[in-house]
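As structure tokens, one chain now follows by itself in the form predicted on its own.
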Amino acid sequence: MSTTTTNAPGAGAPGKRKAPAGEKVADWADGRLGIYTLAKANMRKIFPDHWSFMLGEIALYSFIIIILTGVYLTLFFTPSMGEIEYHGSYVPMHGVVMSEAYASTLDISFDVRGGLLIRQIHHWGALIFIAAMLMHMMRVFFTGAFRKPRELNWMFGFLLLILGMFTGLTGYSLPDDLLSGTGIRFMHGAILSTPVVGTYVAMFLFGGEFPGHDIIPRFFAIHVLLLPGIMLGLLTAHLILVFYHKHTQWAGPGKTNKNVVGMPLLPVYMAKAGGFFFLVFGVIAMIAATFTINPIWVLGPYRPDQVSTNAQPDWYMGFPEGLIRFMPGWEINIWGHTLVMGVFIPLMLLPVVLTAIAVYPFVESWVTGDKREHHILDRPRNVPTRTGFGAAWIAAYLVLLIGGGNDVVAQFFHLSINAITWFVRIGFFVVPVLTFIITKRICLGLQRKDREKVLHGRESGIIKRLPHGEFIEVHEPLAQEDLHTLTAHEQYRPTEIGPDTDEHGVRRKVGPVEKLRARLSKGYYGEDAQIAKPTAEEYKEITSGHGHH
């Protein structure tokens, strides 16, 4: 706080400097909010430095860009399905009957100064936002950054990803063009397939029979107010927990679970973060100015009796789209009612998959029995089973993405759409399993390589001939920093059920849950799931000259 003193109200003491106006404002705020104490505690907070940590920053900055451009677009968009006859600047559409939402989107694109560029930045920013969130969550998953005490933050990030997907869905549906209208019709059919409540939910959401007159205004309220408000709250909580728990860091000399090695928030980290924000903004603006996305004037307004070719959603909706497209057209008639299982089953499978992703940190904690806090990241190769699961999920997503665009793939590669559909049906079950096995084997191979490198050093490429004629390659010993990085990880031992009888000879009752946990633990940390890292005794024996080149 300021040290300026006064002898009387409004009169400065002789010889004392008069506090500047800014300092007086800061003192006034500190007296009521305690900002000096808050700043002293947090402005020098340490953040580690690694390129993979920038993925979360890209997601954050993209979200800010989306909010800024969204506010601008809201000023000119008309969320109404009322029909008008178009007579705007885009001459090819003159005389065409369309909704006010579509007409206002054309006006934004062709009449509002900078409107088309802002639309492009908004759409590209949304795609990059969800892609960055997905990549960020993959980084967190593969490195084990979700472990205690960050399970709740994993849940927040997961909810942000799901809400971002639905925000994108409602956003690209607002222009009411032929492509977005086809997507809404797809969603309408999916809702109708839900037994018992499907028709009621559809009537409530659309305000009557499809397409109704309320879906665009309701999507607008959801897209502009509801979902962004929830996401802003989750994002704030996410960042608060990052500050509270401190940032994770990669293993290295001097790095432990009780400290953070890096740069202070001010001035270094904030300066780099500010520059990176403008870099992200510039890249998105450059992409938006160079590559056209969602040219609604080419597609025309939505009509229920028409479907545009290559009607594909944005990439992040490829998972549910692929699930529905590869399912056979199964139907069951019960008591005069038709259950469309070809749509209902994928809709039920989707939340099961998403729930498994959300609760994974708790499952792994239960399997390992580890309740300690973890602030040091895992190298993915050192946890082959977890890495295999992550790679298998990515493989399943890519297969379903092909299924969601089977017509485009068939047209581009001149293949049969039926052949692609059958490939997706089979590949959805086969490809993830193969990916898991291959990924796990690769991780084990990398562990063996690290073990050899620790014990025998790095290959130097120098060939040496021994006195008896044998040729060997000279190995260079690793630096202490590299040795620490390759051996810092902790290896769990699989959970054992224990003997069949206790110390009194009475047969123990082992429940199915305990048996399941033991089997999962063996699958995660058994002999075929990890390579034992070198011990200090092995290293000393090798480096002392016994068999070391």
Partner chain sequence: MKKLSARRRHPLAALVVLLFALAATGGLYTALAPADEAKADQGSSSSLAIDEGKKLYTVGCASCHGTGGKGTSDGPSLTGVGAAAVDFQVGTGRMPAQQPGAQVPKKQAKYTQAETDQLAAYIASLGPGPSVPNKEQYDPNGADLANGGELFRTNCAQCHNFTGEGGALSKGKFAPDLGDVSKKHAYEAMQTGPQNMPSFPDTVLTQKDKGDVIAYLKTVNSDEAETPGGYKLGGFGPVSEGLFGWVFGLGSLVAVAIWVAARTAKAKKS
Given for the second form:
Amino acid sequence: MSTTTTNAPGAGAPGKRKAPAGEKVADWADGRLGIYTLAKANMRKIFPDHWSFMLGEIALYSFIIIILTGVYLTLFFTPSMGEIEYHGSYVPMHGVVMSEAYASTLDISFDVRGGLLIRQIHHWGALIFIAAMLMHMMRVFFTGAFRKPRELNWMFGFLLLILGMFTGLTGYSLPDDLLSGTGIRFMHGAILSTPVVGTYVAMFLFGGEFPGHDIIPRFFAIHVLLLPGIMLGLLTAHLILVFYHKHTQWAGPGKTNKNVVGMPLLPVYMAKAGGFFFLVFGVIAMIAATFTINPIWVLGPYRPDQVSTNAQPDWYMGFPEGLIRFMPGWEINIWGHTLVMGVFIPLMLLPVVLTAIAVYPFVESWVTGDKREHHILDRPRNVPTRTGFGAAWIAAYLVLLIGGGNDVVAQFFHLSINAITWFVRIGFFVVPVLTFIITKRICLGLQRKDREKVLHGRESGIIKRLPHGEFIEVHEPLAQEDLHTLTAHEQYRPTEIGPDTDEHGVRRKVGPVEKLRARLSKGYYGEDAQIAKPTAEEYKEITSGHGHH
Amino acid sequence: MSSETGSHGTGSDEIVPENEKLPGEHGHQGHSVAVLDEDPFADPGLPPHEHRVQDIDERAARRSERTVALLFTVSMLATVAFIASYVAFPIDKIVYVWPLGHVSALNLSLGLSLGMALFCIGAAAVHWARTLMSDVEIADERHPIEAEPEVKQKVLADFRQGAEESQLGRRKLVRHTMLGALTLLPLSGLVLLRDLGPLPGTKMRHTAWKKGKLLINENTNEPLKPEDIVVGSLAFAKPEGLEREDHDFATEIAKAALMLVRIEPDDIKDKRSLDWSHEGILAYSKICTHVGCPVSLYEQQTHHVLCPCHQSTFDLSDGARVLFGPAGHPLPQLKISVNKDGYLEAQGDFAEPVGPAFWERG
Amino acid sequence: MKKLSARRRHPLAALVVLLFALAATGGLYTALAPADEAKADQGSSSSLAIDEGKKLYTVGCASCHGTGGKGTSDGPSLTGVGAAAVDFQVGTGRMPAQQPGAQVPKKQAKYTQAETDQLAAYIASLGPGPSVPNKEQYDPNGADLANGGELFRTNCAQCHNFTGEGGALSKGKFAPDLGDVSKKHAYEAMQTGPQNMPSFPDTVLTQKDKGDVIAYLKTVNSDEAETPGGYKLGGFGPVSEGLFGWVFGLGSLVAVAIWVAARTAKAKKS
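With the form predicted on its own already on screen, would you show the form predicted in complex with its partner chain?
Below: every chain and molecule of the assembly, starting with the one above.
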């Protein structure tokens, strides 16, 4: 821990002392990379501590774990659809004709020592990676951490989520087992549904008719090279921006929009973040040791005329699966052409669902017209409309997940699959609306509770009897820190369109966009959308009076 | 115009903003509201640092040190255990471990030891950071990200000068041809993608079925006779001459896979369907018309067949009409009859493309 | 309770009570009566077995399936279903059925094996049908696991899942979990096609093939089945894996994160 020193390096102060070896290396690097300047700004960089700030780290570390284990898997995996007869260690597959991709995955599982473990770490890591990204995104969403100056980083993160989903999808397809082959079959059908170009795109992507012999090698290149390459670039940009913007923080004593309070990168955060990498890796390794994931040996090699029930994609593709499953079978034939609405509409709804959440920061900043930087996080309750929208989005997502797993739900709870599908068809539209309304009410209730607490203090649970016989509960006043924290948030007021004549009495034109903005603003910040936080005057009036109320 | 209140520094909340106020401006500026002597909600500043036990009690600090060292030691032992497991356990050794079941000894031991080795390093580092490293919170100043106006002016001036010197705006011929060249260039990349695959042509309209091709039982690889298929049974057939070892088996079976059921002719509602059957033996494409999964979840009492992928339900007694789910049209039926040797044979190819619908299907 | 007592003078009340009483006595009788008779006919000849079976049938089955197995609106005709169908339906407790529904589930068998055999002998006498398989058929030596696996994936997995964990069918029907189905019953199910399951007669799936399928099924789904990767999470594929990944995987990582980010306990002020 003696690499930092305030002394000038050896050349600057000849004869004073002999520089230690580490310093010499650092000097060498500085002369070529300028590391001292870099370290000056970053070595003692401050990071605030909160568990929810570490969700992104879970995603980051599982990504690293996936890359490490993925590189190992490529050493043994053969991305080929060439057919061979299996004669490896797994007896129930002896003599079965299968693709080299599937056979090499069997070999990784049964003939490479530790291969099964690495495969399972890779797959569990992938599920957790995307789950962590989504949860990280929700954290950023509900705390308003996407506001200026972080909108671009929000978009980087969003792109990472999308790319992660598709990297996962292509990876799921590689072993060429019966489950993943069914997934590819679905992709083929989905591409075919695209009007005008679908048939051509399918032919080009698959190198001919389904399944052909090209799709696995092509997916392999996409899975191990193209998508992870782009993701690495985006991830680097994402992290550089996190450093550059400095982390957001919760409101609290001493925490302002102009500072960041926490622990320095060296040593505390480095130990915690570095240690957390090992913790994440350790947990995933132990899960992979004890819980089977994707046992391809019982799934069998892919054959286009075989299938199994429980044919689902991995969870992150569950919501598109739900969209596909709840859709009625609409097909329109006109002028000798077929519009496959039953597949194409859900295919188009997939980007709509995702874009709805991705563009939200820009919608909100347009409604507020706020151009300032924001570094203090919102408590979700203090922004009821945003919180309600996020909860509604999650509700829609969950309904679709149920739809995507409708057969398993039906089997597990002894329900009718048709009834569940109908629930999803209706629920996709109804449940988010209900969730929005309920969430907003809850937020307002919590705001009222905060207001109550600030003005009247905390309920102490002590009951006092007054001389005239009345019972009251003693309220303890809050400490200054709590008073500050509970009132630190800002409250916008709704935009006013203003009078429809200007100061000279000339009629002013109010466009529909401006009207929409005003209406949205009223929905966001009108009387029904937030509880006015206590003012100092109110507080003084109450506290300066008599001890109780 | 919107504005916001609530700058807690002054406590002058809920101030009515002027109509022309910019959103960035704070509500209280320019207003002569009586300044309160003391704001009850003012930021009290960072709370004073409190010491941990380890900061004031060296014995506690030593305990922490030992815990950290112990965790690192456990990690070392776990790595040794990992190597030992790798050497000791044969890859096919199965052990019963409650409640996991009959699991691979190697996978379990490697995973748990690797997990322990990693977890303990992490736990040691975090415990070290939490108990021994300084926990004094530090406040770091933020600086606005936007550049100072002078910087911005300088950059804009530089840019204008650079643009001027390039003469891009003045030499229109240069500009237009450059844009043209850059626009055309990616076309070569696009052209190169042409050989990714063949053009569709009529490939998707034909399958391996032809008039006179026998229906081969997928299970036994023998040609099927009508008496093989009883009411309530389910059989799968492929066209004669298509073998598992064939290079294009997968591509052909993906279109030709056939599902055979027998329904009492009186129960068959669709006239054409009955005509195309042989004494109630119906041959339907096994490939779902939604996105192409093999539908074959046959309920023999209801004559419904369900697709496991997206639950499209077809009524095989009524021309495979769609009853439920996202499929857009019925399963194509193959016209069959019996040849002179008494075997089932196809009367031709499917009359319409099998599998998922596509733009040119019509 | 108030509602109930208010309705006891309803014109239909007597009818309801009567129906309940009848159902209760009938149920008690079917549960108890056959068990007493069973002791009487150990080692009876086949014609005796048919007679005994007929008695059992008249008591326990005829109300739905009609006299002589002709079938009624409540139950299908049993002519020609064969002894195998009876052995499966009665041996797995599906028959006698308890209540109407989308599907009759399996339950504790009501009849002993000896009684089941008598019933089977009687039903077999009504018309030719598949007989109860012998051990050589359903549990052959040297079964071909790989062949069984291929056949299982072609003929069974679409409803029963890759490893026979079962799956949903339309409108509340389902393909049951095959984990605890005996080899004999599995064979009989393939042969006879109980309820909505299609049958796989020997002409479609040969006797040897059925043996292979059963051997494969028991390799991948039984108490002895090997799951090298660890606990199999129900074997339902990505849905259960995804749920586990979220709840247990991400859940435990968040728990760890809470520990990492938490403030260390401060020394008590003294």
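Residue numbers count along the first chain shown, from 1. For clarity, every value in this text was computed on a predicted model and none was experimentally measured. Just so we're on the same page, rigid core means the largest C-alpha set that superposes within 1.5 Å between forms.
Once the rigid core is used as the reference frame, the Cα position of V25 differs between these two forms by 2 Å or more.
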